[in-house]
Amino acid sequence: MAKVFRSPARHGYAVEVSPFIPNRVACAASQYYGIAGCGTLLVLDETETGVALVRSWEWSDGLFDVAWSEANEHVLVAGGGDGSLQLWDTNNHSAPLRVAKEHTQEVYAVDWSQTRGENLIVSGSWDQTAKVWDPALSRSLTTLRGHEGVIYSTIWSPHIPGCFASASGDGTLRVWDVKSAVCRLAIPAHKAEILSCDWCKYDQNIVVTGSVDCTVCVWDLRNIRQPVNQMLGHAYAIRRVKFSPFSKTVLASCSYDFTVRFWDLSRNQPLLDTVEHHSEFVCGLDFNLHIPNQVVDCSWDETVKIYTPACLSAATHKREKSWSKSSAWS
């Protein structure tokens, strides 16, 4: 059974679960579906009994994505409608801790690097522009430009530092490289907007992304003239996508089909199941990086849930421990 938070009103976009503490979730929502109207971040606590509202903060514009701070369990970054991104703390119960604006339109996406060793954000917009920040947010570092649509998404890769994937409307996932400030490699990976990727999380070459087209593609990156797996079974355009933190080849992905769907690459016939649990466009997913197999996901009919689904409960994965050790792509 999934525990349900109800947030009446605000429609959810993005949900991330804390890198530090096992029960707790980050969801950014939108008022009027995120066309007009104010934002509203929340953070939520998973209690034995069901969802506590911990912090709730409201934002001049719509909230579209979130992010935990990798070095601080308080900390947490949000994108918002006004090309704003806001720095918010559990412990300041009024005020962002700072704001930054230099986007020009929407931003869509944002991403606290995981890599040891390096603290930074990275943003995505629909000004075409993928933005690096220090973690104080007080400027950006870089501003990434190449993409000719824009930016759904932005991820850092949790194996190479200074590297991130992108995704965008112009049909390209694009992998940079902070360091030198270029593009290393654009694929044409859909013939429709892209609105997702992903990281593998046990394999460096690795990405999956997520269209408009209704599939979900993987790719290796060392070769990508074509997908090593391709996905059907959603009905309409795919929102978001995530490897499982606990298996090489589990992944998810939500739609505006309302239903939330779960691979495993290594089968034949990929599709594990269906969770059909919204009434509403599927915009928000994460795994729990603490305990395996739990999903949160959140929609536009005001609900964040917390749940294993149950083709992943039926312990037919076993952890994989061992990383990758095949040469990169880079």
The other form holds:
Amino acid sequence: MAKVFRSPARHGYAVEVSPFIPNRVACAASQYYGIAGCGTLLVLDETETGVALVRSWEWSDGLFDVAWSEANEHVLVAGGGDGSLQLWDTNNHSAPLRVAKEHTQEVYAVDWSQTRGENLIVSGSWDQTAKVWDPALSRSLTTLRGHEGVIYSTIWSPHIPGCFASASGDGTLRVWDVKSAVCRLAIPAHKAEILSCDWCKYDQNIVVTGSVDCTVCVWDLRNIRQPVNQMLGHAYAIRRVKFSPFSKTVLASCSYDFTVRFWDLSRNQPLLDTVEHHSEFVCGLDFNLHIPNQVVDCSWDETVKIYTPACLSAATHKREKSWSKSSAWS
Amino acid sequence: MGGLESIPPTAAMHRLKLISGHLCPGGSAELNRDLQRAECGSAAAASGRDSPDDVVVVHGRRTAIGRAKRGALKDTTPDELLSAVMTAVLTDVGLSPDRLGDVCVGNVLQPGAGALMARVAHFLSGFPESVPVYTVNRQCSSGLQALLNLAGSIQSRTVDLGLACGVESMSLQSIGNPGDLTSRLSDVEKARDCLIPMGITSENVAERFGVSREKQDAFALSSQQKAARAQSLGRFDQEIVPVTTRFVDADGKQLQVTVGRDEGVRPGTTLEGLAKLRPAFTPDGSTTAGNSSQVSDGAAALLVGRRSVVEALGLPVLGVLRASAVVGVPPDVMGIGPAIAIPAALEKAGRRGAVYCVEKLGIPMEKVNPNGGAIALGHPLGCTGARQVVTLLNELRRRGRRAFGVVSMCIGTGMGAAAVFEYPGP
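Compare with the form predicted alone: the form predicted together with its partner chain:
Whole complex next, starting from this chain.
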């Protein structure tokens, strides 16, 4: 049974579980499906009986992504349709700590680096650039150009410092090195737009992409000529893909086909299950890195759902294997 | 937060376009040729803002739908059916008919699309002679076309308030006489295709688009189950106008009956039962009497007006017409009409749902005809379009939340029509 939070007239675009508080999630949501209108950032706590609203803030444009700070449990960053990044603090009820407006089009992706010693934010925008920021959002440290289409996703590698992957409407998956501000790899991963990407938490060479061509592809960066896995099943474009924090081979995808699917790459038939508990596009997805097998998703049907899919087997990886921001990946 | 005003319409359109591209990346160029679409200029519809010039539906009622030739309405002339619903709608809202600027009635089978019959109905209802009436025939969509015509008159400010209706007695008139057609018909393929009976076009669609007998039967079963459930839950009780009329039984005796229940619904339908039926149109076909729409009798009426006038009269708004589209498709597969018309209408309404790929609409089944459709309820040709709007808006109102709905149908001779309505909420 899923625990459900309803956000009337706000359509969820992204969810992320707090790295500090096991039962806390943030959700970036927008009015009018994000086509027009304003946005709302929600901080929710799972309770015994349901989901409670801890804090919410309004923004004058839609909000499309959210990332928790890896350094401070109260802080989060969101990306907006007006090209801005905003830094929010759960102790501050009204205004953002900081607003940074450099991108010239919608910010569709924000991520906060977890690698030790680093405390950086990366943003991806429809203006085709990615930007790296200090944690106070004072100004961007680097702007990375190269994509020839809108950027939908920018995700830090959990293994390699100063490295992030991006997914774009130009059909390429790119891997960037921030220190030298160059694109290290450009993989023509799909013939259609790529809406999401994520890193395997257990193998620094493995990246998954989700595309408008309805496939989920897994790539080994050492051999990019073809994917190591190609998963079919979704009936419409894939909106988000996420590797499990507890398993090297388990990942999840959510789609415009209203479903969330769970896959295990180690199986002959990788599809574990299809969860159909939404009545609109499912855009946001995250695994809880504290609670094995717990998943949170959000959909344009105005709900955020927290649940534990039966198909995910009991965690064999204990908590010490799940990465937290205080332990290092080396 | 008044965020809407600060978003330039071009940014909203850009976002919509990008998301559309996720759902229908290639599109189908060949099918696009058959589309006729007007530019979407309706920012108001996209933003959901209400305007005093909106075309709104105030109220709608319908008769029960009877089974043609055998059912309780088989001896009832269409003017009586039409009069019953027109009177009911105006009586319910307490509006005097002299307020009506025009009345438009959809009809297919009566001579002259029922133009004379409609005027007779008009007077049966005691309407003053000063209120005009006309009829429209766009085959199966006539009842919807009546609404769209009236909407056009309202938008052009020719009319403030009117009735959009539809009526058909398929007991008393049959599809049959195509009229006076040239002998050159045999030389022009698409012209010839217009004469293909609906059962054959259905077989063509089934074959060309891979819709198996099993799928058709499953859809039919679903229609019957949804209708039976809706009927038993009383979901149609509010919208149906009981009609007391004469009925001639098998022995020739005249009786008086009151008809208040859709006759076409068969609650005991099973897949096994449907599978036993023989194909009705071609020897090895998949279309049967069980998985086709029924021939029926019925009428429906809607009171429609400009929002400013409706509100000034203190009348409620049951639904808002947000957009519509009529498209042309190959006559020999006219059944695909809705697959083209629905996205066209939704795009004009600025809905994100606009962008379902034409070939696989992928609308979840529970959203399609939640209370049953033409297979279970029946399809009195000229009535259906108006009947669908009555049923749609009543169901959205029953659900009690602001919502959008779509009315759509395929059209004999190769067209599709769709209209998007918004129920504003309780």
